[in-house]
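Just one chain is shown here, as C-alpha cells, and it is the form predicted alone.
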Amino acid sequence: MRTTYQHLLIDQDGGVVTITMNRPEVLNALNATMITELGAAAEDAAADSAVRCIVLTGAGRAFGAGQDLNDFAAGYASTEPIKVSDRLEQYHRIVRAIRAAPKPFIAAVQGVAAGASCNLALACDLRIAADNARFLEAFARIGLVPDAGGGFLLTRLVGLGKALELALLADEVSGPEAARIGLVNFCVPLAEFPQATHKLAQRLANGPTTAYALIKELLYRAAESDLNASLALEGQLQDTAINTADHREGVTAFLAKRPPNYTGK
C-alpha cells in the first residue's frame, strides 16, 4: 500500500498497520489535503491482503482537535451561504472504508478527540483509550450539528439519551467514562498505552481475519435490520465461514489442545 503522504504516517509492523494523523502543531485538526488523504489510505489499507489490522492514531499529544475551521475562512468572510454536505463527502468516504473494510480498524485515542476527529474514532471499530483522551462532541459550542457520522455512530454507542446528552450539552468525556459509558472499549494509563494499543492490534492481526469481516458484516447489517433478515443473513455468512482455511485449523486446534495458527484464510 502507499506509504508516502503529506499529513500522514503510515507504519507496517507484521499484519499490522497504523496510520497516524500527521498535524501535531495544531493537534491533528483536519485540514481538505489530510481528509482526503484519510479516505485514500483506509481503502489502501483495507484491499491490502496482507494487512490483518489497522490502527488509527494521532501524532503528539492529541488523537485530534476535528475540522481545522481555517479551511473556511473564506466563506466565512462572504455573505454568499456556505456549503458543506458535498465536503463531507469526504468525511463519508472514511467512515464507509472503516465499516466496510474486511479486517478489524482500531482507534487508539490519547489527548483530545474532538468534533469530527471524535467521530472517527467512533467509526472503528474498537476503541482503546489511554487515561488522559477527553471525547468532545463539539458541535454545538460552535452551532452545528455532529457530522462525519456522529449522529448514526453515538446512537448506537451509548443509546439515544446519552446521545443527545453528548450532543446536545457538548461536555468533555474523560477516558475512563467514555469506557464506562460504552464509548470505548478500553481504557489504560498513559504510560501503558502504547503496549496495550500494540497487544490488541497483534491479537487481532493473528486472528481468523476472514471470520472478523464476517462478523462485521453479520454485527453491522443486524443494527439496521429485524431479526428475520438478520437470521438468514447468519447463514449465509456461517456457510462462508465453517468453509475457510481458518476454521480448519481452529478445529483442529482446539482437538489437539494447542494455539490456533491462523493464516487469515
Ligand code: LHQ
Contents of the next structure:
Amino acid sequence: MRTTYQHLLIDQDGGVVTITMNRPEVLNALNATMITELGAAAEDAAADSAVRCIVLTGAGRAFGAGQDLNDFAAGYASTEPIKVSDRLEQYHRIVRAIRAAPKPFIAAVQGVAAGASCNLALACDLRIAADNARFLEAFARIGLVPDAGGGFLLTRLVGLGKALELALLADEVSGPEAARIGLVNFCVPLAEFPQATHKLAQRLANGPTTAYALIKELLYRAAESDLNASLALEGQLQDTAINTADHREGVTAFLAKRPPNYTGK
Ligand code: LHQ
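I have the form predicted alone already, so could you send the form predicted together with the named molecule?
Let us now look at the entire complex, which starts with that chain.
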C-alpha cells in the first residue's frame, strides 16, 4: 500500500498497518490535506489483503484536536454564508471506509482526542486508551453539532442519555472514565500503552480475518435493524464463515489440542 503522505506516517509490521496522524505542533489538528489523506489511507489499507488489522493513532502528545480551526479563519472574516457539507463528506469517507473495511480498525488514543478526531476514534471497531487520554466532544464549546459521525456513533456507544451529556456539556472525559462508560474498550497506564496496543493489534492480525469481516457486518447491521432481519443475516453470514479455511483450521486445532494458525482466508 502507499506509504508516503504529507501528514500521515504509515508503518507496516507484518499484517498490522499503523496510520499515524502527524501534525504534532497543532496536536494533529485535521486540515484539508490530512482529511483527504486519511480517507485514501483507510481505503487503501482496507483493500490490501496483506493487511489484517489497522491502528489509527496520533504523533506526539495527542491523538488529535479535531478540525484545524485556522482552515476556516478566512471564511469567518467574510459575510458570505459558509458551506461545510463538502468538507464533511471527506470526513464521512473516512468513517465509511473504517466501518466497511473487512478487517478490524483500532483507535489507539493517548492525550487529547477532541472534536472530529474524537469521532474518528469512535468510528473504529475497538479503542484502546492510555490513562492520560482526554476525550472531548468539543463542538458545543464553539457552537457546533458533533460531526464526523458523532451523533450516530456516540448514541450507539454510550446510549442516548450519556451522549447528550457529552455533547451538550462538552466536558473532557478521562481515559479511565471513558472505559467505565464504554466509550473505549481498554484503558492502560501510559507506560504500557505502546506494548498493549501492539499486542492487541497483533492478536487481531493473527485472527480469522474473514470471520472478523463477517462479524463487523453482522453487528453493525444489527445495530441498525430488527431481530428478524438480524437473524436472517446471521444465517447468510454463517454460511460464508463455515466455508472458510480459518474455520476448518480452528476446529482442527481445537480437536488436536493445539493453537490455531489462522491465515485470514
Ligand atoms: C489547534 C487546534 C485546532 C488548530 C489545538 N486547530 N490549532 C468543525 C468545523 C467545520 C467543519 C468541519 O468539522 C468540524 C469538526 C471539529 O472538529 S470542531 C472541533 C474543533 N476542535 C476544537 O474546537 C478543539 C480546539 N482545541 C482545544 O480546545 C484545545 O487545544 C485542546 C482541548 C484540544 C487541547 O488543549 P491543550 O492540551 O491545553 O493544548 P493547547 O490548547 O495549548 O494546544 C496546543 C497547540 O495546538 C496550540 O497552538 P500553540 O501555537 O499555542 O502552541 C493550539 O492553538 C493548537 N491547536 N487545537 N483544532
